[in-house]
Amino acid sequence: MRQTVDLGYGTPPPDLRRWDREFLWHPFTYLREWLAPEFEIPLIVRGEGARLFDEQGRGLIDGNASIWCNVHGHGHPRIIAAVKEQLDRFAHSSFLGFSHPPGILLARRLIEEHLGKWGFSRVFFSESGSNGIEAALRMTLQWQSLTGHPERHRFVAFRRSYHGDSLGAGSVTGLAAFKSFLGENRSGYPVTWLDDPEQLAEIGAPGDIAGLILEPVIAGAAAMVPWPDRTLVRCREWCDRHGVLFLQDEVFTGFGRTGRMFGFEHEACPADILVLGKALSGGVGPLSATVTNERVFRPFARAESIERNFLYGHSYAGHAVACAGGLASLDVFREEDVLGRLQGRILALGEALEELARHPGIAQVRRRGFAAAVEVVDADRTEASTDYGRTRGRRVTRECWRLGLAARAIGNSVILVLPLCAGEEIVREAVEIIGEAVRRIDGPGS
């Protein structure tokens, strides 16, 4: 019998699921399954630390880190206090031709404490990762034009890539599932597609190529597939040789996910343009940043007409409350030694996954730092796939939900991305739940 809880929204929980089916359209959701009357819609009403809670008070490990945005756990007192303090001042003020303290202070700290030593000097705020990528792509094309190369209008991208859903960001996304309705390169920016960084050597005279874009270290939405060693170095060298700007998409990999503050630090190889998002705000609001070096910024600053400046931006760009959350998040990283304490949790995750990989229903385990994917197959190992249309991964994650883990599947890969605050016990519990979920769906009558 479902417990009725007063949620403070003026309606009992049973109506919420009915109204959800009646009024909502959820992103990245298999609607035929979601709208079925027998489907139990996951309903989150509270979060605390590394766990979420449903309307019955049942705790669920946040194995999705709230779509990879949460780093320090839900309800971190330092971040909540900063958000409340900013709300008491004001919630939003335009960043288009205006400024405000939390935006200024966050940009300064990103550069002075983390990115300036890598050559970065300027921060352009947007709301989402896709917006940040759009800004990076447009900056690249306009920079090439301002520096005397208007013919450079093409990008190099990788088929194993995801950079966002908007038209420009989607055009440099290689995963077919996100663009199958359009057809490859039917619209958006023209792209030269590669499977592997070694193929850069096969590109002829790149006279029309403006930039190369890559997600450092690990391809997140491609089901957590790590890149080969020295991938960043090879891309950097190729870009420098041919006058091409190097763009790094750290919307997912930034802020500790790979074990370092930023993914590019693993190879000490920064980009010309770096895009941050998701965890930038500490997980409390939409915020992204397109970060550049002075070489990229200078031609825009010297432009003599407004038309040759960077005319791009969004209404909620640099949202003050999200920036306040971002400032508090940087405080937490420093004061709680988040990256130092994370290393033991990374080791615990690796050990637990190594044991799980022996299960006959597991085709492969992939991991980099604190981000992992468990690829599931039938007992006869015939259904290993990253095809988004397959159902086995969803079956496993539905069982995980019943067992106490909120996880999400990409095709047949169960993705495990925990908040960085998740201790070793929670790490092991999450992996054990995945194993138990696989055993249950492979059991008698499955």
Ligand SMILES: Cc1ncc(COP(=O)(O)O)c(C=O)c1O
Second form
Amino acid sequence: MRQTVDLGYGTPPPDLRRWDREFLWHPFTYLREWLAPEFEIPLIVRGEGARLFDEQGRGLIDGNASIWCNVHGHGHPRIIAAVKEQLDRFAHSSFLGFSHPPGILLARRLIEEHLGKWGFSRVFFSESGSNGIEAALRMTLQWQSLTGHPERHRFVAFRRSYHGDSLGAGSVTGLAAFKSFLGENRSGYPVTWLDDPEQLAEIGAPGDIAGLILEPVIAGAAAMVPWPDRTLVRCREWCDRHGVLFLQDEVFTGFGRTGRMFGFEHEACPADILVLGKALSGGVGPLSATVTNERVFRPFARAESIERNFLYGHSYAGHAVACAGGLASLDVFREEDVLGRLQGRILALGEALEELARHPGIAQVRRRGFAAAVEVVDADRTEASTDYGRTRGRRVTRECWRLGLAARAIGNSVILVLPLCAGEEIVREAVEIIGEAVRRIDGPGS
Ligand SMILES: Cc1ncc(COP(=O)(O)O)c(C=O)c1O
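Next, report the structure of the form predicted together with this ligand; the form predicted on its own has already been given.
Zooming out: every chain and molecule, the one shown earlier first.
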């Protein structure tokens, strides 16, 4: 029986789980399961470091890095102070025809400290990964038109991909589960689909192709499937040969997840347009960036009428508080040598997963850097199943929650993406919990 705990949201304490079922509609959530009275809604009321806490004060490792946004842990004093300071100045003004210090400073530091050496020079802020991608796609089409190629209206994308769920971003997303909304009369951008970079050679006449989009290093939402070595280089060469812009989606892989600051650094192969999101704000607020080189920016800057400029952007684009969080996050990366200290944690994760992979209930373990997936055995396993209809992964994550790990499943894969601040002990504990959860699912009576 749960105790009633005063969480400071009024007296008497609100009946949160009942009101959740009564008033909310959660994103990417299996509602039938959620609404069943016996389902224990995972309720988070506090975070500290790599752990979240439920209303009973029970600590749970944040194995989802709060949907892949958190990097330095919850409540990092430097980030919290920066956010509070900015809130005291102002929370939000407009970035549409106006500017503000945190936005300017964050753009400058992204370029000067991290991305300028790879040829990037301009930062266009939005407020979600999907909108960062949407901006990148539209920039690409308009750039082709401004530079004399309006016939280039098609994209090349990979089937094993997720780039967001707005109409444009959804139309270059390959995973079937995310496309059902497009239905029979599908609209959205026309796309040439590939399974792997080898197939680039089979694209006969690329004269109508505007851009190629890829998530570097590892396909995250495809349940962490790593790309073969030299995938980026191959795409880059193909794009250069055919007048196509190369778009890289680092909404997930950016900011250390794969062991380097950005995924493309593994192949030293930057894009023309790079999209960042999630961890960009240090995990405290919605923020994304569509980052371009000068070749992409110039035709827009030279356009003589406003209609030929980039007429795109949302009310909360470049949110000042989120930008302040992003600036503090860059400080933390540097001052706490986050990437240096991460390397030992990556080794610990690799070792723990290797041991877990011997368990008969585990079909496969996939990992790149600090991002991993543990796929559980299913009777009719398909390779790297991202079929959301499969329930075994979800059963394991429900068990994980009971054992002290907040994790999310994609199909039959349990996704393990820890905040970068999670030390080796937490890494091992998280993997042990997954192992124990699988044992319980496989146990008698399951
Ligand atoms: C690679 C990638 N691109 C884009 C997105 C969309 O980001 P958002 O959910 O912030 O719109 C995601 C979200 O998971 C992602 O993983």
